[in-house]
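Read the single chain below, which is given as structure tokens and is the form predicted alone.
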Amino acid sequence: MTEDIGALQKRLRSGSLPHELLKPGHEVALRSGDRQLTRDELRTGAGQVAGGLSDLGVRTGDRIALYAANSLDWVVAYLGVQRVGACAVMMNPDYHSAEAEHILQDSEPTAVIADADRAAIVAKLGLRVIRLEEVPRAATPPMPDLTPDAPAAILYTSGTTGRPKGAVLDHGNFLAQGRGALEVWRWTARDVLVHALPLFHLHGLGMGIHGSLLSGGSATLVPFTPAAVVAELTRNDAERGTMFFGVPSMYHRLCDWLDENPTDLSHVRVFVCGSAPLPPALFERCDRLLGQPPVERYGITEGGIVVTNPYDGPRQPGRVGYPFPGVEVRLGELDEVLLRGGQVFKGYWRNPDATAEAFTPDGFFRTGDVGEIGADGTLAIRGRIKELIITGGFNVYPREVELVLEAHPAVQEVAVAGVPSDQWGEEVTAYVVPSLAARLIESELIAFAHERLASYKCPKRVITLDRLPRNAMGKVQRSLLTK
């Protein structure tokens, strides 16, 4: 028998995240260069950590933020603040002062754990630092009273259509999504990841980390560079990596290497991709050199992975594939996805006016993209609904333009925006970052354009870039094309 999806979503978030992800064990759970922890060392390092958090005064609820780089001292960090029961704010590390300040004086932690670069930026803001060189450890103390409902993090938006706010993600948000990704992408303690994400995100915590430790397999922590990522994962067979997961930006860079160093990387189990679309192109040119295309998947920070291509099956260019266990999926007005279930958060942080403007009176939350679900129940994602061109007052949107202009061999990468006009009230205007392989020549590809594509769909204008602007999670940050 189907299990309930009521049921199905409450066992998925079952438990607290200390009690999940700090189980007992003389397994290798995260690695770093020469340096690896065991679940042991990882559970008594937390625990140690969670001490020294409450020797200084916090107290479950309150909130810490993390201001630092990747490491594995970020990684104990994060898990002594859960440990004890407080609330980890999730900082971008490559946020300046004012960027910083924003969440910061928005969130109000009890402190800031920041590393060397960092912690100046914190202490002009008047707000207590915990170097993270220097977290203080004690005495484990007793395991906190914490229930799924229990705020586990605070994740800022990307803030591509305004300024960022805070989800609040509880620790049955964060078990769901990390239960679901070990059932869709066949998860196991044999598993090594290898982790080149930023770690304050929720496709490099919820996914990677969480998921990593719920499986009971490891993580490798490796800088980004292709290099580096195939020397993971074709080292030795009790280390080498399994699975990696990566932005379309990291799989341009990686399949640009293995076009020049061909390696053989057919024992990785699974690749997957998000965070921004994936071209087709690319998930071909992927198939070729990696072995397999990469499991195209889609997420929000609202609520983690929530819908992903199978493991198992077709998997589909353009197309994002089926929802999550426990997440229902469904399209409101204008096609806008609608998302509910265990993983999706509750609301954003001291903004009721928000939270009640992203849900519909059923509870689903309005995820602001634009969705398309074929005969097969897979998703494809069209665009987002601020970014809608209207043009001669007919709707266009980005990324179906996008779509079209991706097969053109001159084209590496696109974005479509719409400018402002007297005439049309926004023009069609597409930014190109050229290929190596062919000529760019701006009528060629407006009529290469008019030929798939009704004319008022069509670019108008073809602005030539050396590259796309970008937030950390590789997504095209549009409002910065047209200033």
Given for the second form:
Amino acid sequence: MTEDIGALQKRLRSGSLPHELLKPGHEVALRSGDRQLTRDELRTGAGQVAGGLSDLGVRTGDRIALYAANSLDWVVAYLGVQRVGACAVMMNPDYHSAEAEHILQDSEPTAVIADADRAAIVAKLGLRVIRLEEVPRAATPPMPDLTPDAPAAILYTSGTTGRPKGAVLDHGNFLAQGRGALEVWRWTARDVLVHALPLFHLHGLGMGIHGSLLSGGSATLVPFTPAAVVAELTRNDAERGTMFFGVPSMYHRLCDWLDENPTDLSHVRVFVCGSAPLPPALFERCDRLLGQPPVERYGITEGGIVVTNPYDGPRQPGRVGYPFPGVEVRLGELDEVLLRGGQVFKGYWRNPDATAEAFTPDGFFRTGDVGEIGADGTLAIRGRIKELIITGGFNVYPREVELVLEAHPAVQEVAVAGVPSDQWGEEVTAYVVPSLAARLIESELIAFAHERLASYKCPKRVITLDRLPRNAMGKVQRSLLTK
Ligand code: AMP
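Next up, the form predicted in complex with adenosine monophosphate (AMP). The previous block was the form predicted alone.
The complete assembly is shown below, putting the previous chain first.
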């Protein structure tokens, strides 16, 4: 008998993070450099941090912000916050004072766990700082009584338009996301994830850390460099990486490095890629240099990773695949991708207006992305609705133009955006990082586009750049391009 969707979601959401993530065991759970922590050590460490926080007066439901670079201590502190039943406020360690101030004022945490480099910024804001290097520890308190609906973390959206909003994810959301990942990528206790993603982001936290702990496998934290990642994937011992998760800009760098230093990586079980589009040319390059194409997946802070190419079936370049277990995907007005399911959040922090706007009357979350669902049921992402260019009265989706330009041999990377223009309203403009292989001639690239696209979609101008401005997750920051 097949399980109905309600029962499936209930099962995927059941439990709470501290209960499900902190299981006993002698096996290694986390590594970084020459430090490692077994599951028992992690469980004890998180329990003691929970004890220390509890002694400081932190209670279930309080908020504790984390503002520090990736490290094992970060993970232990985060799990301590979960273990005490508090809600973790995730902060990008690259935030400057003004950005940090917005998030801290909005989330009003009881305290901020910050590393040495960031503690001064927090102290200046008059908030209570707990230094990551000196998080207090005390006897482990009893397990908090948490339902799947209890808030587990607030993750701020990238804020490419307007100020970042705090998406509140509950325990059930994260557990459904993590359990879904185990199923779709066949993640087991034998896996070792090479983890080079930011921990404050859903991809690094919800997939990387939660998935590893739920699977019973382990994760090795490395700062991203191709050499460090390849070194972990080619070790000669039981710690050899079996999985790598990255964003497209990481795969670019990995492929460049592998071109110079050919290495057999065909034994790696799976490479997963997402957070920004994986250009088909890079998909092919990965296939050649890594020995397999990455599994491209699509996700969003408010919903987790929701769609993925199949692990076993064909991985299609330019398409993001099928929904995660228990996730419903459909297209709304303007072909907007709409999501519903146990892993999708319920609302923004103290922002009922934004929450109301974000959902359809029947409870689907509006992603703001434009999609296309093929005859085989796979989804393709065509861009953000807000990035739509309106030129001479016609609508142009940048991604469609980018896909065409990316196929030109002189183009290594490209981002297309609309630049205000008296004549056109907005002028389609291509920002191109030229490849080393061929010379880029503006008129030639424009002619190339005209052979493949309706005239109104073709760039009027081509601007060459050394690199595209990207955020920590490798997403192109279009607002910086057109400034
Ligand atoms: P974030 O909330 O920071 O994870 O950003 C989510 C956004 O990243 C989505 O709304 C998409 O616009 C974009 N995104 C994530 N994965 C992909 C993908 N595989 N292809 C294209 N865009 C993606």
